[in-house]
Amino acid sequence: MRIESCGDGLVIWSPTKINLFLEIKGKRKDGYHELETVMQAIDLCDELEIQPSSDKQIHFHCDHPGVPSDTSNLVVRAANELRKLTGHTVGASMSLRKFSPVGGGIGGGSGNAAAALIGLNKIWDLGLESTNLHQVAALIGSDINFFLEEGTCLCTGRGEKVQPLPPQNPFHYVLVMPPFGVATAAVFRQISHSLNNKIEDVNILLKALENRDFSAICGSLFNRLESPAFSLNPDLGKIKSQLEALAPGRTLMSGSGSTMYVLCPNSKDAESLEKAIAELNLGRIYRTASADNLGQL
């Protein structure tokens, strides 16, 4: 994440993702599902400020109307949960500038979330390890540990469990947020009914990665919440039906939905792209690229 002073304190600009990868392999005896994923940082950022407090108090203000302020609030909860493991009594005050979509699938909350951990670890001067601010991370939500990492890694468990993979060529997306989102618990609730189809397997798609084969890439881009996901909403995969046309075996829907993004292997061709999706009015389009090698604990 790109750190920066602000007087006592930091700015800091969290990444979002998408998926490449998304397979869910049964359900937990906790109640979640076993996932294997894919996610790769992207550098549509959220701008959180980290202020020191006067007083004892967790105070966080968001600009997005749609971002609740408080302790349902993931940032908040994260420097809850901090103060909880070290026993540290000061407070701070956040502020967080909203760019990408609210309950898209792209992981915003989630990064959010990872730079508030990793603000205040300095900014209260706690000294913490990357071990343990994944300790707390993993308390938190399932996406926020990958954030800790960024670039690109496969995720397991409920998405806590985070392997970094090698750097990869700068990719380029873009991504359409539709005008409606969809309840990521109603889609693995849809999901259950089929856990017993056949297994993606993850490995053909590191094999691509590590070949930095775009072609095999593009062929073994795959998410699982897809089918669920538009047996909700059938105008997801209408969306989908209709950037394929536009770029065939490059689009994909991110994590639960909505958003949907097309894989492009330079920013030329995502401009050009942009500009063709951008007349089919499917909602807000964002132009984006990977973001590798970004996350300093």
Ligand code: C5P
Second form
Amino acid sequence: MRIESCGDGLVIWSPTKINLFLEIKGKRKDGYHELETVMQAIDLCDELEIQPSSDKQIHFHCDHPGVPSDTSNLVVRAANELRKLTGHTVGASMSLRKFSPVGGGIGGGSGNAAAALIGLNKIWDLGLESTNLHQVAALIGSDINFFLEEGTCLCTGRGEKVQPLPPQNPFHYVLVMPPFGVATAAVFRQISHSLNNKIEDVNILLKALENRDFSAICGSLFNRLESPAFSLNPDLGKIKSQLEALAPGRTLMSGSGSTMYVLCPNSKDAESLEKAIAELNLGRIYRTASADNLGQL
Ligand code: C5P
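Next up, the form predicted in complex with cytidine-5'-monophosphate (C5P), please; the one we just looked at was the form predicted on its own.
Everything in the complex follows now, all chains and molecules, and the chain you saw is the first one.
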């Protein structure tokens, strides 16, 4: 994550992600699903400013009306869990500017929480190692651990077991955020009826990524959550068909939706595709690229 000093505090740009691959390997005893997913950090970032606070409170404000500012916010939960772990009692003031779409399956809130963990560890001088931050991240949600690593990662378990892959993915993305969302838990509930599917092999994508083989990567894009999300919301399936007509074989839903993305080999291709997609009026469009792991832990 890009981090800059700002007075006594910090400004952190937290990226978002898309899933290049997402398979469900089974239902777990804790009610979650066992995942195998390849996540890619993308350069569509929110800005989190963290300042020390003279009182013992955690203050949090977000400029987006759809984001809760109370203790349910993942940023506030990250701060509270860190204080619980370390016994630290000093407060902090955190202010979040959202540039990424909210609630679209691209992990904005999880990235914000990871930024809070990294930033508070620094400004509170906690000296926590990466493994400690990962422990706290896993308590708060399933995608936060990924954002402690960024780049491209193979994630398993609930999504919280993260294995970084070598940086190899210089691609661009056009994202479409439809005017409706999809409830993550509802999408996962649908999948439990169809767990007998043949399990897709992630190794084909891993090999394609290793070889930086754009057409092989496109050929192995996969998201098991697409079909349950499309059955809950048929308009989403229609959006995918329209994007497929423009860019065959390289469109996928991210996470549990509703954001769809098209993978592009370079910025020129992404630029012309963005124009063509804009004509279709499918929702908000974002053009972005892979974000590297800058190793700021
Ligand atoms: O962990 P997170 O808050 O992102 O998950 C949101 C919801 O998605 C969970 O409450 C659960 O219903 C579903 N989920 C799941 N299996 C996972 C991750 C999420 O069933 N591995």
